[in-house]
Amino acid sequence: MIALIGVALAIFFSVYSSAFASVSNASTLSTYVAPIMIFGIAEVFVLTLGEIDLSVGEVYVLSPFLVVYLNDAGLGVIAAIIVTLIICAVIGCVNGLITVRLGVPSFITTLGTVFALKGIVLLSSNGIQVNPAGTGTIANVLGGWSYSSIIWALAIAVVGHTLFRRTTFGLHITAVGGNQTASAEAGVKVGVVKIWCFVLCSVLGGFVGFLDGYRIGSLNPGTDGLILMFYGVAAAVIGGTALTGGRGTMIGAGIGAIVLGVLQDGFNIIGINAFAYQLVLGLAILGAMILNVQLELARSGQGAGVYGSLARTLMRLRTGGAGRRRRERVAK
């Protein structure tokens, strides 16, 4: 459904303004979609557990600055990037350990990390913008070329989907998010799974920081990483990931990011006030969550009255096509 909405929006904007379907706008659209897609994929790991990582937005701001500092210290750009990703992984590991071992809710844990990381960035940079470290091929591959960011985003989506749907680790993520107690009794190492998800989320956030740093060509310590993080959460939720845990989809998050990118780019082209995008985004999140909750009610057989009827109707609409296909196969 969300894919069909995205196609409909693209057709609408193309008909309204030929500039939307132009080749020159393709690279602009990709710059909207790529960071949201990677953030959405990063958040799917933790959202499926019923957790959230707010700090990934500030990891995004911190990571390119770390590369600059490490490069200035003599490590070289490639080594600086590798060390920075390791530091991002450590940040995610700390978030996971505090959440799992100390029992602090992930919302509070990562909220504290947000302010700590923001303070580190502002203190270390003295609030002054700097240029990213490295030029030439490295810069082009890591975001400098017009389409490198979206290529990275699509590659990460494929790898994330494979990890999520084709590995034992992905199965354990969904199981833990659905029923943590039952998963632990079945032998799943719940704490390890959660910590690794926070690590992956943080590493992806740091990687987006490289891409946007080289694409923009300037690093601003005052960048509000929380905005992009919330866009990623929105993409994941709109794409079908449940905030309550137990269900997540990397492909859905990617499609959700494309829809949000199309909306943002389309609104800019046709001259609609940027504030309208925030309104549409808020309504889209509410609509997606209502749909998710109703589908959960239908699956569990709960719900009564108007709400129960709505849930059953949605489930019939969702399964109607699959039921027809099964009947056709039986008939053949």
Contents of the next structure:
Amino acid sequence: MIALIGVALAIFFSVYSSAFASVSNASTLSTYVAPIMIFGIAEVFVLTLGEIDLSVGEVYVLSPFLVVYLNDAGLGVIAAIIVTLIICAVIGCVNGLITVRLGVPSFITTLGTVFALKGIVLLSSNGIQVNPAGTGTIANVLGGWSYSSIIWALAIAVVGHTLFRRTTFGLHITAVGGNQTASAEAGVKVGVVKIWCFVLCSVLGGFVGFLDGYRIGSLNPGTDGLILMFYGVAAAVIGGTALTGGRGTMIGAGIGAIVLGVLQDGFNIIGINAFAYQLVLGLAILGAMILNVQLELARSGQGAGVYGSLARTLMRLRTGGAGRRRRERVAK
Amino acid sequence: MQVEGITKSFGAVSVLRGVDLHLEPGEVLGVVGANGAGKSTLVKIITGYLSPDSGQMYLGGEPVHLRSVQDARRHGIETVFQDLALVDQLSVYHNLFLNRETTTGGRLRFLNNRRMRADARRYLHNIQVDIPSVDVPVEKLSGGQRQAIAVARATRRDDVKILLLDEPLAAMGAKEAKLIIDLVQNLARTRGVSMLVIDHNYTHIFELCDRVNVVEQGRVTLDKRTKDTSLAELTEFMVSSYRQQIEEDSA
Ligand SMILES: Nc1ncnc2c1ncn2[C@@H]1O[C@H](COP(=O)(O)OP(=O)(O)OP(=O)(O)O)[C@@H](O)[C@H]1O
Ligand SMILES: [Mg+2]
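Same protein, different form: I have the form predicted on its own, so give me the form predicted together with the partner chain.
Every chain and every other molecule in the complex is listed next, the one we just looked at coming first.
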């Protein structure tokens, strides 16, 4: 369903302005979509557990700075990048350990990490912008070249989806998020699963930091990491991942990211006033979410009230055929 | 299997105060007792989910120390927990195989969903558990069906030696209960599986069990063969000890 909303939006913007469907816009659009997609995938790992990682956006701000510092300290760029990813993993591990072992809700744990990391970025950079370390091929591959970000994002989506849907680890993420006690009683190592999810989330956040750093070509210590993180959460949730845990989809997060990217890019092109833009974007996200949630409820026959019946009507229009086919398959 | 002097407290509440209990090969032991007596806690300890504060467990005469549910499973101990330990959002077959998935790809552990689905379907068919499909999420099943899935999960593997059933029939209709009782009795007879069954329904206990233990306030207070006792005697024992307790409390 959310995919349909995306297509409808794309058609709307294309009709409204010929610039939207142009080749030059394709690379612009992809730079909107790619980071949101990776953040979305990162958050699906923790949201499916019923946890959240607020700090992933701040890891994103920190990571390219770390590469610069390590590079200044004499490490080669590639080595610096690898060490930085390890540091990001350690940050995720700390988030996970505090949440799992000390029993602090992840919302609070990672809220703490947000400020701590922000402090580290500001202290270490003195609030001054710098250029990312490394040029040439490394920079191009890691976000410098127009389409490299989106290629990375899609690759990460494929790997993320496979991990999530096709491996025991992925199954255990859903199991733990769905019923932690039951999973523990079935012998699933709940703590280990959770910590790994925080690690993955953080590493992905750090990786997007490289992509955007090399794309933009300068590193701003004041970048608002929280808003980027929230785009990721929004993409995941619009795509059908439940904040309450137990249900997540990587493909949904990818599509959600495309919808948000199309919205941002489209509004830019049709030239909505910069102040109105945030308002419209907010309303558009709310609208997409309400529709999505109600459709989901209607599908399971629980939709209530006006929105419920609206959603049911919409669904009947859309899936009159598909629903029947599904029932027939079950009957067989 | 044997446990000696098992104690367990949650904070200031002492739930088990020295439980001694034994289970012979192929034997079916019933455990009864009031709500909150500590029966489920005992089961969770025997299956390695909780560790006791003190006490010792023996398997085949050898002292063992279980560190986890996985550890207990390696010793052939399987459990149906009172809460059933099912994940609502997952399909029936994923629940049946939870944490014992059939995988391919070595260390990467890719799920072999096709195999699991087929095996689940075959096993549930064999033990005559009736569900719409192994693909439906467990949340779509009725209480009795969920219970049947939990029992099926614990009995699926051939290497189960000790089966712990914490109120396995609580939500079951007469027909389904009979099915589970038959399954359990069959396991005990043909494969020599030992069983510990917790149930508040004494009729079930007498139907299923060779021996019955009463747990009261964290201790085993009665241990009799079902042959040597009767429904009336057991009920009388429970009622009188209940009276005594009230008198003690008011004194
Ligand atoms: N994790 C826990 N934390 C604190 N107290 C607990 C915990 N688990 C059990 N208890 C307490 O231990 C006592 C015994 O609980 P248990 O579940 O073993 O009883 P039970 O005999 O199985 O009762 P029922 O017949 O109702 O299932 C209860 O008073 C319960 O409140
Ligand atoms: Mg109990």
